[in-house]
Every structure is written in C-alpha cells, then in structure tokens.
Amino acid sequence: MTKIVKLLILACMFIAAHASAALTIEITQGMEGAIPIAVVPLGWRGTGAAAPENIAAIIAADLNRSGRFESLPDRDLVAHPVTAEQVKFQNWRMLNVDNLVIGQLEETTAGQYSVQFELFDVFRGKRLTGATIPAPARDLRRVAHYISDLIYETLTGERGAFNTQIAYVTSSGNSKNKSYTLLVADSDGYSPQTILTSKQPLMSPSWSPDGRQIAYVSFENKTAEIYIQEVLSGSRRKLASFKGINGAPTWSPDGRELALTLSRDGNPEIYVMANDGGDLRRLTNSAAIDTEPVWAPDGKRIVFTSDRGGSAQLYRVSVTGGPAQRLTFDGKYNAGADISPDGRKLAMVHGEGGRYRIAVLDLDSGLLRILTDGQLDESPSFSPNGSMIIYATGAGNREVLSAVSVDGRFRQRLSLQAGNVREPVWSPFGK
C-alpha cells in the first residue's frame, strides 16, 4: 500500500528549473538488423532558395526512431534523384540499401504546397508505393509524418505511429514558486501545445479514443479533481469532484465512459462514469487500495492495481462488476498498467530489489519480460500500433521520458533542454 501511495506522490511532487516545452530525442540503444534505407532530399520547386521544411530529414528521423530502419547519412548518398526516371538502381545496390525514397516539394500557390514521394525496392528495381499530397505550410511536418507512416506500413505490414502525439506534464520553478504544465506534442517532440498551466500539480492525462479530448487530474483548487478538456479549443469541464480521492481517469474504447479511482465511499475503489458525469457505478469493493484502472481494447474488462493480496499487483474485473482476477505473480510489486492495442500484453512498473522498471506481461503465455534498467521507471504507455512503450525515468538529477521497443532491443530518450518531464501518454491514431 505504501508503495502505491509513494508512486502517486512521486508522480506529482517533482522540482525543476526553467523548462523548455519542446522535447529532444536521443537514440540510446540501436537495434541490430535494422533495415537499411536511403531517403534522398526532396527536390524543390518554388520561390526562395530553400524549401520551407526538410521533409526528407523528418522522414529519415521518423524511420530511425522506430528502431526498424537505419537511414543512410546524406553525406553517403550517391545521387539525388527526384523522379523515377533518374534512379539508377545499380548505384544504390552498391551501398547495400534495401529501399529508396525520393520525391519533390512544389509550391503551388503562396503558402500552399504539393508533396510527392515514391518508395522503391532497390534490389528488385520496383516501385512499392507513392503519393502526391497537397498541404499548407503549417502542415508540412504532419505530411512528412504521414509519409513515414505509409513507408513503415508498406515495408513492415504494420501501421505506423509517427503521425500521432504524446501528452506529458512538466514543472518549473522552485518549491515555493512552482508551475505545472500539461502539454501535447507531436510524437517526435515538435510543436508542443500547452493544454493547461497551474500552480498546483497536474497528473494522469488520458486521451479520448478520437484524440480530441484529454482527461486529467488537477489540484488547482487544492484538492484532486478530474477535468475533461478539448485539445484544439481549450474548452474544459469538471467531471468529478467528490470528497476524497478523484484520480486516474481512463477512457473506454468507445469514448462514452471513463474508469476512475474514487474514495467517495471511504476507500479508494474503481468506478465507471459516463463522459457527461452521469451514470456512476462502482466496480470493486475491497478493504485494500484499488487504483490505476485501464480498459481492455474490447471494452469488456478493466485492469487495475490493488494491494488486496498484501502487495501491489494487477487484477482484472468485468465492467459489469463481479470478482477480480489476479494477473501478476512475479515480483513483489506490479502496478500502473497499460494494455497493448491488441489486448495481448500488459506494460507495467515492476518492482524488485528496490528498483522499479518497465516490464511486459504476455497474457497468453504468462511470460513477464523486463525491458528497462532504471531505478525508478514509471507511467508506461503503448504507442497506438503497439510497437513501442513510452515511460518516465530518471537521468542523473533530471526526470526525462524514454521509449523502448516491446522486445527491449531499441531505446530512445526524450528530454527537455532544462527541467523535468513526467506522466507521458501516447495518443490513439485518431479518427
């Protein structure tokens, strides 16, 4: 019980210096066997000496961040073709790259552009896919991420997650003058957007299934309350402000309900509430602490953390209520779960020997695999394609975000230029 409380306290009581909101990404562990690919700088047709955005660099960085690809440095490119007719496949075969990406960026009218790309299989000399995409200047980075998704899916058979976002919480100032900020940024850390700034802690952000709203816990009124806020407009409404704990909101897969932790009846229990604040029903009834609910993708069950067995472990209960089933048995502490999009894996904080690391449980086989090696890793969140897990960790005397592939072979770090960042959650694909 004390470790659950400690984890919740640590999630909101962190001190930081002045923090820049934009995240920078550093690959800390590469993946052996990554597919070699060449992404040629796009040709430029428009006013001005240079294109307004380096589309190719964004695509190359996206593919590298996936851990599945290794893009050829620009200095090693043997040519700069922009059309299929200019591609000489024998030159690229000499570099042992499997695939080639080329294209053009054209200014069609003032502030409007057309992005064209093609993907080739170098060894077969075959075009695999391509597209022409119109976009205003402000959307060029998003177009680049969209192209990365197309390339990733074409070559792996899995949907890419580059054109998604992450939400996270930062803090700045000292203990007497602290400010907390909830932000949303692109998956590569660019274009941070402030959702809310408060002098009191903000925690537990959760995306709606369509990616248009975020639920979170705010202490701005000196007590825990749950809000729902529109990402684009900034409009928000209070969902829960009962006496005691109002915490850990998570959306149902259909977006109609949220699971949350309330102590309105005296003990922290798991409840489900309609997204308009009505139809509240209680799912658990235990003398222990039940918290951190998360929905299964089928919407029929909820996984949560409880110390009802004497230590923090993960349990599963039907959304209609009933007895809870224990899921974790390895280790003295397993908490803070997230469920993979296919419903087959649980990411969690696994505690053993005074260390708290991110682990994944295969629900079919029961196999638990530890993915990280930190001292206090927490808040795991699956990418919407299930290939990566983002989480919070310590780096020296700072708090940063990290991401690890679900097989543990690839890692990257996301940090602020100065200060701390915590509570990451990856957005859905959106609709």
Contents of the next structure:
Amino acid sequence: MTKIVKLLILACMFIAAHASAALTIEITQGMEGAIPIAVVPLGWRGTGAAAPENIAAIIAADLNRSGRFESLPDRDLVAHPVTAEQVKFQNWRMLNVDNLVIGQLEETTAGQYSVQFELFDVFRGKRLTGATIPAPARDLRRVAHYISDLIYETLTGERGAFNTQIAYVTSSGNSKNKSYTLLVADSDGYSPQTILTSKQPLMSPSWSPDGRQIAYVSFENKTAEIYIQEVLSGSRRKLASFKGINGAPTWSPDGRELALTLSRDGNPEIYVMANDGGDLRRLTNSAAIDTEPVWAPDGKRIVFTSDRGGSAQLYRVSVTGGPAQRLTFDGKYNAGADISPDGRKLAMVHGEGGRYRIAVLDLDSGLLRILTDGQLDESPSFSPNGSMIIYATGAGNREVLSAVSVDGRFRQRLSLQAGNVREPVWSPFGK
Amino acid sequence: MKYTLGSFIVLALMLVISGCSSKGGSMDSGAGIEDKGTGADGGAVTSGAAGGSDYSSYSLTDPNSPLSRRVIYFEYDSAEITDSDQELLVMHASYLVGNPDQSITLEGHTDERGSREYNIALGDRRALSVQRIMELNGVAAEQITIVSYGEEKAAAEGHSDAAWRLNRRVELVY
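Here we have the form predicted alone; I need the corresponding form predicted together with its partner chain.
Full complex below, order starting with the chain above.
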C-alpha cells in the first residue's frame, strides 16, 4: 500500500462570494505519486485592474481535487510566462514539474471574454494541447472547469468530470422547526443554487441522463410524493403519489423511464414507469422490503436493496422481471447502491460491526473493498467518469459530504458553513 | 400475520381485565400478561363483555388518560411490537372503534443508521405492524393513514444508542 501523505489544504480560495451557502472543500487524505503540474496565473488584458476570475486557481484546485495531480504553490512559480515563446523549459525541469499550463484572459468587448490556454510537457518541451474559448463573465468558472477537463483527459487518458454538478439536500433548524432545501452546485461546491425549499423532508434526488431534470421525493403534503423538476426553469410536475411509499426514483439510461419504490400493493416493491407517469409495471414480488433501485448502464437490469434473505443485501433483476440474483454476501448490511458508469462496480452502504461505511464491489471478481472510515457513511454516488465517489458522512455532530477516489487512496471533504448536507448525487457529463 | 395470535390474546385479556374493573380502573399490564393462558380461555367465552373495554369516551387531551401515550418504540431493524405496546394499541383501537369519524395517522420512523430509502421502507413496516393490530381490533381501514418518514424526522438529535432508541418509533397522530 502506498504511503499516504496528509496534504490538508484548507481551500480558503474556494470560498465563493455567496459564502453563506457555499461548500468548502478540504483535502483530507492526499496521494503520494500525484503528478506535479504548474498552472501559471493567466495573463490579463482588459479594462479592469484585475481579471474577473482567477482561472488558473480554479484549474489548479480542480486538478488537486482529482487526487491525480499536485499543483505547484503560487509562491514556487519561477516565472510567469503568458505565451509559448516566453516559456523556458529548463527552469521548470529544475522544479521537477512534469507539466505546465499557461494562458491569457482577454476582455474582448464589455462583459465578454476570451480564455486562451496551452498545456506543455516540460521534459519533452512539447505543446500537448490548447484552446481559445469565448465566454461571458458568468461562464468563466465553467470555462475553467472545461479547461481542467481537457488537461485531465490529455494527461490521464480518462475523461475529466470537473465541468459537472452535484445535487444535494440540506437541513437546518431544530426538530420542531426544520427547513429542507434541494440544491445544485458546481462539482467544486461553487455557485450553489437552491431549487426547492420545504418545511417537510426532501429526499433521493436523481438526475435525468441529460442533466436537465431532477426527480426527488417530497413530503410537503405530509406524505411521500415523487416530483420531476426542470433544473433551469424550476417548473415541476408530480410523477407519483400513490398510497404509501413513493420513493427512490432513478432514471433509466435513455431517460424514458424511472424505477421507483411503491408500497401501493401493501409492501415496498420495485416498479418501473414511463417518465410521463404511464405504463406502470411491477418488477419484484416478495413479502420483504424491496427498494433503492438503480439501473445498469445497458438499461437491461436493475440492482436494488432487499431484506428477503433476513437482512438488507443487494440483488439484481431484469427490467422485464423474473427471479432476482443476490450480489452481496460480505457483511450484515449492504444497501443504497450506485452503479459505476461502466457497469462493473457497485458502491454501497456497508454495515458491519456497528459501522456503516462506503464499499465498492467489483462485479467481475466479486471482491468487496471498504473505501471510507466513517461511522455513518451513506448515499454513495459515482462521478460520471467513474473515478470518484461522493457520499455523506458525519463530522462531529454535523452531516457533511466527502469524496473518495474509487481506489480509496484519496479523500476530500465538502462542508457547509452551517447546517447538514446529505444525499449528494453527481450529475451526468455536461452536454 | 405474525401478530394475529398475540393481539387476540391481548384483546381477550383486555376483555377479562376490564370486565372485572370499572372503566378507567387499574390496567396493570404486568399481571395481565403473566396470565396469558387463562386470559385467552376466558376471553373466548366472555366476548360479550366487550363494552367493558370501551375507551371510546376517554379524552384525547387529558394527559392522565392512557390514550396520552402515543409513541411506541422498536428494536434495531425490527418492526416487532412488545406485549405492553400491544396493550396500548388495543386501547387506542377501542377509542377509534367507538369514534368512527376519528382518523389517525401512523408515522413510522427509524434511527439514522443505514441508507435513507431502506429506512423509509423500515419505518413503513413498523407503521404497518401497528395498523395490523388496530385493524384486528376493529378499526376501519379508512380511519388509518400511514406515512413513513424513515430517518428524516428524528425525535432525538445525536448519534448515540440513547438517541437511536428514541428515534426507532411509530407515532400515533390524531
């Protein structure tokens, strides 16, 4: 096992302008062997004294958060080249920096910008990629994440997931007067947008595959109901409000159907319905609890939680119904699964010895690996590139979010300044 | 159907006990439960004495009324109802039978451990256990509404056994 280095980078620079609702990110467990990279502050050409966003800082933070890179601190930058001609590779080689990012932010017209960047291989003295991207001021953070994705993919061969979002639920107040909110934020915790507020619990957000809609459970009418809401417009419609449980909605990979849990027939069972609420069909039939359905990426099978064997374990069933196959055997309690984008791994809440941690089951080998070290970890959700898992955990008396690399070697914490954060779900890739 | 026999026994016991005492008299559950065999025997014969176990005119607002107890608790990952809680539920059932216009909501809750939607299902199972006992004791299905909040509405904050014990519950809401 690789020796673990504690980085403990308190990311003050991440605190957004709207600090009260922003998530702050703290890297709690770093990784030896992270690739050293220098991201030079971008040159600025515009009317203001300073650039409207520190693009380089956003990119450096993204790369650090992946666990795969370690960016050079600003104070260690030996030079501040803006163009390729200004780069002296030998200087960067002496710092043992493998890669270098430079670029320029230009104000083209009032409020309109052009972001230009280049990525170099320092040892070969070679330009690897680059681009020039026009953007209005409000999109500059998104452009920075997009550049992070390009850099990440160029250097690792794996698609980056920085230009994505997370949805999550917060609660605040005491047991007599609680307030629940459903929010959407950038994957680095910035730009949180409240999309729903309620005095009653909100649960189980699920992104549509095109990232435009979120299905969720709301108790606003003192009973569980499933809604589908447009993320941008905020308009919504009620999908399911049968007698009893209406829970755990998840979208099929093609977005045409949702799997959900209903107890309308007296017992929690897995159902599938069209996204307009029609064509309801039942997949499971047991006297036990069946819930928490998630779709395999091929859309043909559904993994769910059932206690039909005496305790909660994960099972798999065809979307056309039929017998279910048990998938988990290690541990007393395995529930709340998410399936990796390649369909080969299951993340779950794994309960054993009084602790509830996030574990990943490799479906090919059958090996189960515990990734986290909390007491009450829950709600694992894969990043769309499959490299990270975001989940909810306790910190003191609060609930916070954490993310862990799929190999368990790298961990970071995302926390709100106040209140509890939970049920994170990572969006699909942006379109 | 796990609770069928148990609840009939309790019902029978109630009939016997209340048959011997005036309304509002002693409801010593300890003594009653120890005498299950005899109670069941007698109950089968004296079912006509049902009027004696009538709680329909009890007050829902009097804090000294047995009906003021409206929370029952559960073991971890269990929906099993204790004997003394069954007795309490039979009293509430009697009230509801005598007041058919009165409705009740059974709110199922769990502690925070494990995944949230599984806990919704577990809270539902607990509320269903309570519903079954009430229906077996004559409450009309239309009078009962069930909602499970899972772990979403904790009665006690904190991450201790003591808090968890208070959160694994069904609340009877009139």
